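This document opens with one chain alone, in structure tokens, the form predicted on its own.
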Amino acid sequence: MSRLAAIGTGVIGNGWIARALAQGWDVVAFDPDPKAPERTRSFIDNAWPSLTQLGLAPDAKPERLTFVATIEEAISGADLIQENVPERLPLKQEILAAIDAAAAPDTIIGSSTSGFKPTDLQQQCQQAPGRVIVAHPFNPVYLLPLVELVGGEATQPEQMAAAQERYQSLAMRPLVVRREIEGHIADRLMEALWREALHLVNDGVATTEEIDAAVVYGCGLRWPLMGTFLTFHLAGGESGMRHMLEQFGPALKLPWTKLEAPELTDELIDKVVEGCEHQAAGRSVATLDKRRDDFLVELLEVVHKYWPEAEGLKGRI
């Protein structure tokens, strides 16, 4: 039977706890706040109906959660340790050093940090710093499967392979980030859109509702199926990404946004084109068009079902 040690039980920590319980794990949690157990159990009560609808593992039940009084008790016998303390580097370094000193040397220690580099997180760890990695999830953790895994300078390939296996056993979709970088991958993408959205609001171009509607009824409908690059691959027609970049690439230099575009070199174009062709896997643009359209018809019905306010936008978008 697998056991998760959760250190820190805020929104993200509680999300990890709920996910692990739903997968049939035992969970041992530590949080110095005396109100933490009550708050966590209320969180699980709210999440459990959704988890039940998705499908619970055999023997999954909320009663498999235990709170303990010390970090050492929490991590004893753990198969995976997840640190979820507030996003302050000195605090994380202190807590991770304490966990590293007390945990078995082959136990993976994941930090839920959204921005810090793992090499910085490893600085005060003495026993086995390489197993201290970034394991960045997305809220709500108990539903969204993506977890970004980032190793530091001390991390060995076998430690990353072990981390992938651990998180996959929690029904997560690990994304191993090739290089350390602040904000990792997904948050950097979201931050770019967020900054631009704030500029649009600040400049009086659109309200927050209008910007959200632009995402929900535009790019957001396509992204769940294809993401960014394959969506633009289709925008190039039968010639795909290469034609799209030839047609619209020069617009990257126009002052439409507050973000600076990269230099569109031949090398960069080739990398992007090759990546998109790999994703297309020999399927024609027409085939991908049909797949995307079928998806969008069904997804639009879901948007209206779960976002009733969208009905009032008809005729305005």
Ligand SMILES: NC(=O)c1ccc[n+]([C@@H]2O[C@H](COP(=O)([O-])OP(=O)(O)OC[C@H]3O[C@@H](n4cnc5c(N)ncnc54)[C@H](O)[C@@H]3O)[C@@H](O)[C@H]2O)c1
Contents of the next structure:
Amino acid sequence: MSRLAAIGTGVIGNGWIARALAQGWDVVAFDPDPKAPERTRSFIDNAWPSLTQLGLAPDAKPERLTFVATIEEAISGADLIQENVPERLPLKQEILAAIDAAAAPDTIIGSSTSGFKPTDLQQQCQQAPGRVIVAHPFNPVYLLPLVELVGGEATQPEQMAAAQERYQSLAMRPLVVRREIEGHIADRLMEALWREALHLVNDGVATTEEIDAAVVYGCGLRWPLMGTFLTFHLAGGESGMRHMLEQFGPALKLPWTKLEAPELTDELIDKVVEGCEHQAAGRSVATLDKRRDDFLVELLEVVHKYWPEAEGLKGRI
Ligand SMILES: NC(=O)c1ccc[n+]([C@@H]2O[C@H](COP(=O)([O-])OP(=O)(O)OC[C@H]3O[C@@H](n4cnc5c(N)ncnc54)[C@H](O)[C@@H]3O)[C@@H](O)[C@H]2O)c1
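Could you give the coordinates for the form predicted in complex with this ligand, as opposed to the form predicted on its own above?
Let us now look at the entire complex, which starts with that chain.
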């Protein structure tokens, strides 16, 4: 039986907890917010039907979760420690140093950070800084298999290999990032799209709903199977990527895109928020979460069918 220590139980910490429980792990959690245990239990109640549909480990049950009052209690005896506190570097450095000081030296400590580099996270760790790595998941963590693993200056190859094995045993698809950069890989891509989307709203070209339609009915439909590169390889016809680059390469010089984010003025914030509220049409985030989860469960089945690489995760995500 394996045990996860979850430090910080917001949206992402709860996602890790639900994933680990579904894989039959024990979970010990710490969060200073007194409402955290109640919030987590209700989160697991909402996630459990989708996890059940995907396939639970034989001895998986929500009761394997306990909340404790200190970080030290949470990490004692853990096989994997996952830090999910708010995205503030000094806070993460302080918490990771406390975890590193108290944890067995060979236990992997993954940080869910969306943007910070592991070398910066390792800064104040005294005992075994190399095992403090970035392990960046995607929301909802209990359904999406990708975890980006990034080592820092102190990290040894054996520690990355151990981390890969740990996250695979949570039925995840680890992607080892070769060099540390802010935002890792996927968030760099998502932020580029996000900046352009904000420009399009700011310039009055499209509403939030119209931009989402462009993704949902167009480019987004292809991405679950092939990603950007293989999709564009097909866009070049028989000659593939070479012809694609000849044909569309010049457009890169125009350029179509703006790269720098627009200023987040009150007017732009209002447009974006009101646009999203209009799209939600009175439906709560919980209702939309449920709809997304149902969709993702079916989509994962389709990905498994067409993408043999994901086959090993079937029924275990
Ligand atoms: N939200 C996302 O889509 C997403 C995706 C991937 C990664 N992340 C990363 O995950 C991390 C957490 O983000 P989130 O969206 O879950 O934030 P959140 O605000 O939902 O949750 C943060 C939790 O940390 C707790 N916390 C605060 N101080 C703490 C402390 N000293 N010790 C332990 N817990 C403490 C809070 O009570 C809260 O429950 C961030 O680093 C973020 O970049 C977020």
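Take the two forms, superpose them, and find the largest set of C-alpha atoms that agree within 1.5 Å; that set is the rigid core. Residue numbers count along the first chain shown, from 1. Everything quoted here is computed from the prediction, not taken from an experiment.
Rigid-body partner check between these two forms: residue 240, residue 272: Looking at the motion between these two forms, one finds that residue 240 and residue 272 are grouped in opposite rigid parts.
Whole-degree rotation of one rigid part against the other between these two forms: Comparing the two forms, the smaller part rotates by 179 degrees relative to the larger.
Value in Å for the CA shift of residue 259 between these two forms, taken after the core is superposed: Its C-alpha shift, to one decimal, is 2.5 Å.
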